[in-house]
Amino acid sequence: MKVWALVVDTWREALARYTLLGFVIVSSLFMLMLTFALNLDIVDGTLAAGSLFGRAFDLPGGTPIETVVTTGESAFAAMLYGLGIFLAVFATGSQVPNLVHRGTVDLYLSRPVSRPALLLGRFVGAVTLVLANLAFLCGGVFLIISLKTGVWNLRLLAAGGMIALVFCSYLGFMYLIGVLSGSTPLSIMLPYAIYVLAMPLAAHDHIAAVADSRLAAWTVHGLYWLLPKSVELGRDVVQLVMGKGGLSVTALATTLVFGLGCLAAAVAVFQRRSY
């Protein structure tokens, strides 16, 4: 009970701050976009013509409707990837510094609740506010393609989950920043951060191999294996939509290990400290 608790202070929290609504009218206008940008005429199955933002595209004749679907659903995946995982940083990014800031981390801590649960239970609501924005997102993008193509491609929602499972890694790094800094800006600003470097470091065989020394090479190697690969998994949702390929396992495993760790991290460093 004192969990469901702190889960539904999680969302008023959200609504009193709009960040639940900034959500939602982002999404929405992505999705109103999306309605009215894609036009597709097919004819006995296959694809007659179509347009995207205005631009036609041109297929093979009779080209099955199945393999095109699925191949703009992959690309719209990608972009899911990408918007999900900004909008889930920035919509929990204020979420711990604002926890303890001075009043507020006290009204918290007078309750009859431990701090590793108290941190834990705002972890889990962050969880569950992200995971129905996105399925709002990723739900709403799905039932567009479908309803307008007759193509009901199951994979695309699979691709949400995956979006979720990284977007928890980066929230458990959100949650170690904030509690060592309180800084919002901070707790937004370095999981992008991390995203970014996350893209040289997909080629790290190659930077390591030109490396002008072995501490440097040591060091990129080091780094990809200790940050979330959100380049390979980017990469492994739009085959997963596609229906070529599965998961990496390692890089699956090694980027929620570093959000395990970091929110552990984040749990002894909040239950030490004085405030």
Second form
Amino acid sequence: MKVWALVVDTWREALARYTLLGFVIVSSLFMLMLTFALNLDIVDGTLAAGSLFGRAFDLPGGTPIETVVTTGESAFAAMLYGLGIFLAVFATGSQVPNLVHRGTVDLYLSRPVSRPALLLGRFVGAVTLVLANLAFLCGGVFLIISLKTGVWNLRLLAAGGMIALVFCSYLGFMYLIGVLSGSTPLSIMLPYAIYVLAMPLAAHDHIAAVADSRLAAWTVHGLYWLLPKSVELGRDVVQLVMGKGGLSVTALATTLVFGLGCLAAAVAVFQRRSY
Amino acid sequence: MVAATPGVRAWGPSGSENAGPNPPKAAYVVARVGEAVTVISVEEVSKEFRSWRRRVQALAGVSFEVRQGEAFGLLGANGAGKTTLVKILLGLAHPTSGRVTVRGMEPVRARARRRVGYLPEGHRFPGYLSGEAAMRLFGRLAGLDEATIGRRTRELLALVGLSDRGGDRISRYSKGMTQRLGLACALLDEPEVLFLDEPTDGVDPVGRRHIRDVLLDAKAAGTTIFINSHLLSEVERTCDRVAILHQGRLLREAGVDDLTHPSQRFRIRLEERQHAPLELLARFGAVTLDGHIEVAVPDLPTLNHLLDELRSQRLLIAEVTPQRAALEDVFIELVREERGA
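Switching from the form predicted alone: structure of the form predicted together with its partner chain?
Okay, now the whole complex, with that chain kicking things off.
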């Protein structure tokens, strides 16, 4: 009941701040574009001709439609991985700072609800919000493409789930920053910073090899294993949609451990802090 | 006006006829002082705020108790540590040392805050909520069922005069309206203990009177009330006992009547259009104020001597009234003494 109240509160906040409306409008526009601007001419399971906004595709004749669909969907998934996480972080960045604001936190904490339940309730609310948006967009794109082509690539939906898991990891980090600083700008900027910082760390072996000290090399390796694996997971999302193997379970697992660790630290700090 | 429903306390703005039956008190472990049940216990509580730059001692060894059904006022200048103490009593802040209990439980535990109402100072309701939605949210967090939340919301919004604005977003409320909504939220789960931090802050005189009536009705219904305020006249009208905090230390704890006991100051009213000779008044150290004579005397024979002198001047005495010390005077005197020390 209490967690449900917090989930409802999170949704209400997203509605009132037009976050949800913004998501729905952007997603709907994208899906409308896909519905009306994308024309595919399929003959005997191959793409005979196709156009987007009236501009013809430059594809070799006789390309199997499955290849066209998975290629298109993987491009969409790659875009969603980067842009979706960016927007989701932006949309949920003010959640904890707003909660711990003086005068607001008093109202929540004076109720018979434990601090971990309060924070985790908000976390669940944010996750359901982002999951719903991802389901709307991914599900909508999946349905439109599948109905147009007759190719039902369920791996696109799995990719949506994977993006949601990566977002959960960043959300855990945002909660820690929010509880520690109470600052919305920091709660938004620092996840972006680690997202970008983690990119070159994908080549940690090469960087460590040219490091001028053992400490520097260890630091690079340490950061790689500590932070979310933004490059590897982006690649894995594309691979997943394409139906190719070689997914890195380690990358996903360590990213989730990072998020869980941050969330646990956020709860511990929230529990101990005086407001 | 809200009709009292069986088993539900409903407070009206003006009178005990609205006070419903006192709800059954939850069973809880309490300490007893004589016959009175101690509801709030503060034992040697200290709180130090530390940052890398400095340390601030907000509270230093504060101890007192509040008994069931009492209205207790915590007084002090800005920065005296009042809000910090209230937050410790609600589990919002942790004491550096010492111990507090509310109804025998440590307030950091969530269940200790059941049926405890709190109106924080400078509260900031989420502006995206309407008054009704805020009541629903905090009712659910208090663990109330939906039917109770709906009923209490209607009753309490009517009680604080927000029935017709309950559906409006809080961001459109005035400060006084937000304060009244805060009071309604604090009363939501029929609290046994009610903490109020500057309850009349930003409220106009009519609203202030209304809030005071609500609190007095709550008190009449058996709720223990803990008010933190620097509006001493409000505290004087509402509270039975007060504690005065100064720079984190407890200066005095006493009943309001004990602090404001009749002094040796008297007000003498003469028959209309009659005036006492100034040299006579000067002899007794008396002054005229708003057409009355105000005098401080060491004892009653001196007062009677003054009255004899006035009557010997063929002046008719209409009224002699002993003056009570205002709580504000007592407070200022105590703080001044402390600063002098």
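By rigid core we mean the largest C-alpha set that fits within 1.5 Å across both forms. Residue numbers count along the first chain shown, from 1. Just so you know, these numbers come straight off a predicted model, no measurement behind them.
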Does Ile144 show a Cα shift reaching 2 Å between these two forms after rigid-core superposition?
yes
